[in-house]
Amino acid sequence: MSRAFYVTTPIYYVNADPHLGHAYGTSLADTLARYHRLAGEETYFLTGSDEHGEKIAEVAASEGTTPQSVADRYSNAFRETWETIGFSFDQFIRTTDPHHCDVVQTILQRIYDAGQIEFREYEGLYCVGCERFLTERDMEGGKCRDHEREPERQKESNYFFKMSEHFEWLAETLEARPDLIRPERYRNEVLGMLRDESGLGDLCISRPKTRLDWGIELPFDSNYVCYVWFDALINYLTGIGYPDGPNFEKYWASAEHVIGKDILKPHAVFWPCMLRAIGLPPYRHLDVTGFWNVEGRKLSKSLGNAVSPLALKERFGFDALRYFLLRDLAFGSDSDFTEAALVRRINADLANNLGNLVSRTLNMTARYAGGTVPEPGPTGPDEQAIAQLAATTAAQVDESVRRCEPHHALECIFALSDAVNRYLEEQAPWKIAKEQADGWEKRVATTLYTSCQALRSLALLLAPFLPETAPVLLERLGIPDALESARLPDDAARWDALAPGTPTQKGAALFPRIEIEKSN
């Protein structure tokens, strides 16, 4: 296994400002690199913005202002937007940054030298918001199936990166590597467009200053800028220093994409060609998401339909809110976003389950134990039980993260916390101090000190999910340094490590019940 981890979210397009959408997949990547960053791995993290092509220079148009102000305004958006949720990106990188330009233009210089690169004219069907010339199989109905408008015919002379001659490549990496593009689903759909005769064919990557000159010029026909999706895609690599960067093989051996379903083709066929055109090894892995929907249509700036996070942010908190988006939406499918799923989920999840157990397993500690963790009398199944459950979970979790299913790993953890809720119940501690019977002190201590431990091992395996309310628990539990020198899985699993005597603190509800106003 690499001991490198190096995550990716897709450079977000500056023509508006961001949406749950981008804030799910952004908590997802981010998820990852808290993950492997806990799993002592060396850890990348790279987010930024998109800031060329068409629909930049649209929007400029239609405010009477230039492309670079357009660009600058929803770039910062994101920036500081970003900044505000917390995310632990380690660089937020800009199409427009100059040396990404000059890393393009050497990988554009690159590709023509090796001939990979050809002139020809070329006429189809043409969609703004796509940015690219479509095929049947991208309409429906004869619009975009993205962007619901008609595609517009054009006919003119471009440049085209020969990407057909990578196809046949590319199909039989995707049969030896089932796990490159994942899930599943999205691999065969890849191998289907490859094996479409009709679907796809050779890559236009420039368009005419006469069109468009909002763009990197090609440096080997100033007449031309280069087509946005070539340009923004090699930004995963002018992140990490190509190409003789001190750490660029290291990450790149290791790097993992995390995108939506609706940019599949760019990254699944496009990107692989192009790095194979370059010389390098394609990606490790390539996550694909599904769509949060409203009303059953995707969340888009195009359809009006955003909904903003830090509006949620701010009515219920972002660790709640990224709780729901990881947990809800089962990686790589789609689901719809309401209101009152969101508030389900916190209250059944969030204040039922996990807050129920911090603040009973706490209070009652407080209450017979002096507030310190106790010395506990003999065990038996039940703790047992619980502590290999903990094992377990920690297990499950790591194979589902690197996996890329967080959807999965949470139910898992939270797995872990209804059974010590149940435990909890079937010892029934404030009862056994009520009857005060032979030995009830130690019968309680045991039950509390196996309650504080499994507290610590949820702890730690939130962390990465739930960056803001981890630390607190920790705290809580009187270790608020733990992250600090924790290694995942195997601290997660580690049993008997909260020693006894260590000072706890009650606090108030970690996730406090969201009622509903109901109307009249």
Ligand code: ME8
The other form holds:
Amino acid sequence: MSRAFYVTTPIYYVNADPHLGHAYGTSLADTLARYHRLAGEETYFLTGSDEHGEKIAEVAASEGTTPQSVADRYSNAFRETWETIGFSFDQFIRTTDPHHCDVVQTILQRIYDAGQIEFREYEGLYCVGCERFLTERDMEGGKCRDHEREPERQKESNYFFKMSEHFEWLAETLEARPDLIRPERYRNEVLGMLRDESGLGDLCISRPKTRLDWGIELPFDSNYVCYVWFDALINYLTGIGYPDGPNFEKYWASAEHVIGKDILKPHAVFWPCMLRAIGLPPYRHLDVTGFWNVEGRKLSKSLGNAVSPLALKERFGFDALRYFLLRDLAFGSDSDFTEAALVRRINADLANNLGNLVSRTLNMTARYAGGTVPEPGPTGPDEQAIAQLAATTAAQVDESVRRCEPHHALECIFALSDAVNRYLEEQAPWKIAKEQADGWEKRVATTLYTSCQALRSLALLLAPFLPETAPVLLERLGIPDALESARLPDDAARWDALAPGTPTQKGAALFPRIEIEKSN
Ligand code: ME8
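Switch from the form predicted on its own to the form predicted together with the ligand and print that structure.
Full assembly next; the chain just shown is listed first.
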């Protein structure tokens, strides 16, 4: 297993404020970064903003301002929102950074010198939303499928990257590496695109300055700027110091891109072909997420029904929101966001299952064991089953995270919490304490000891998913520094690691139940 891990989010267009869909992808990348860090891997997490292109120029024109000031405003909005939420990114890259522009020009020149770029005349239907010429497959009823607007017929001389020369290699690579693009249906979709001769061709990588001058100038023709996607994808290299930064190769070999399904083609077709032309291997994984809809409609800036992640954080707490986002949407599928569904999840899983386990375990530890982890009496098959389940859960979580299936990892973690709740019900230490039969103290101590050990495992496993809550739980368990030295998954599988005598604290409910309003 590689000891490095490099994860990226898409870089966000700076034409509107961040919404729930962006927060979802970034939460996923953040969770992966946190997990791999806790697994002891040297981790680098890159996010940022995509600032060139027609969309930004259009906003600037409509506001009577410059594209740079629009880019500054929204780039700051994204960075500040991600900081307020507490995402653990190592760098927030901007495609207007001079260093990034230099790297793009170096790559363009290199590919041009290698004979991979050609000047041609082209006529076609151009969509400003997509920032490219459309093919038949991109349209429905004369309109762009994604942007629901009519493309414009345009004729232009432009530079083309000879992308189609790499298609055979790309199809073979996808066949040979079934987990390059996940989940599998997106890999199949890409194989379908590559098989369909009419669908893809070479990639137009320039825009004449007469039409658009907000972009990186082509180093070999100052009348043109670079197509925004060609510029944007290269951020994944600039961000880790391409071409000669000391960590570049180590991180590139472990690169994992998290993207939404609407940007599959640029990442699954353009990007690997560009990388091959640059002389680099493809990324290790492309993780493709589905979409959050709101009342059945795509949640997007252009449709204007964006849901603000900060407003939701304010009302529900970001841990609860990210738990819902990662748990409710099976990775790769779409899901509908409703507040009622969010509240149901918070109540069922966070309040009634995990929260209840935490409060009853710590309350009983205070009451029956003087507020310290008790010395256990003899253990039996029930305790061994819980210990065994904690170990199995740790292994399942590791496997699920490495497969980018966070919903499954969370399902396993909450199944462990549920099993410990059932164990408590069956043992009923409160009854034993009330009846005070012979040896009752030892029996209660064994049960609480077992629950405390399980809580420790749960807190460690939850740390990448609930980064605000897990440290609180560890503190209540008397091991506030546990995350500093923890190694996942092995440390979460270790039983008996919480020493008898460790002082615990009761604390307030981790996730109070939320009352659902009738209108929901
Ligand atoms: O596409 N649910 O930027 P962007 C889930 N600049 N994900 C969603 C979503 C939703 N409702 N709405 C948007 C771009 N997204 C380019 C990327 S990368 C080199 C360049 C996701 O700001 C969308 O799928 O329009 C995409 O992955 C990301 O948000 C950024 O969208």
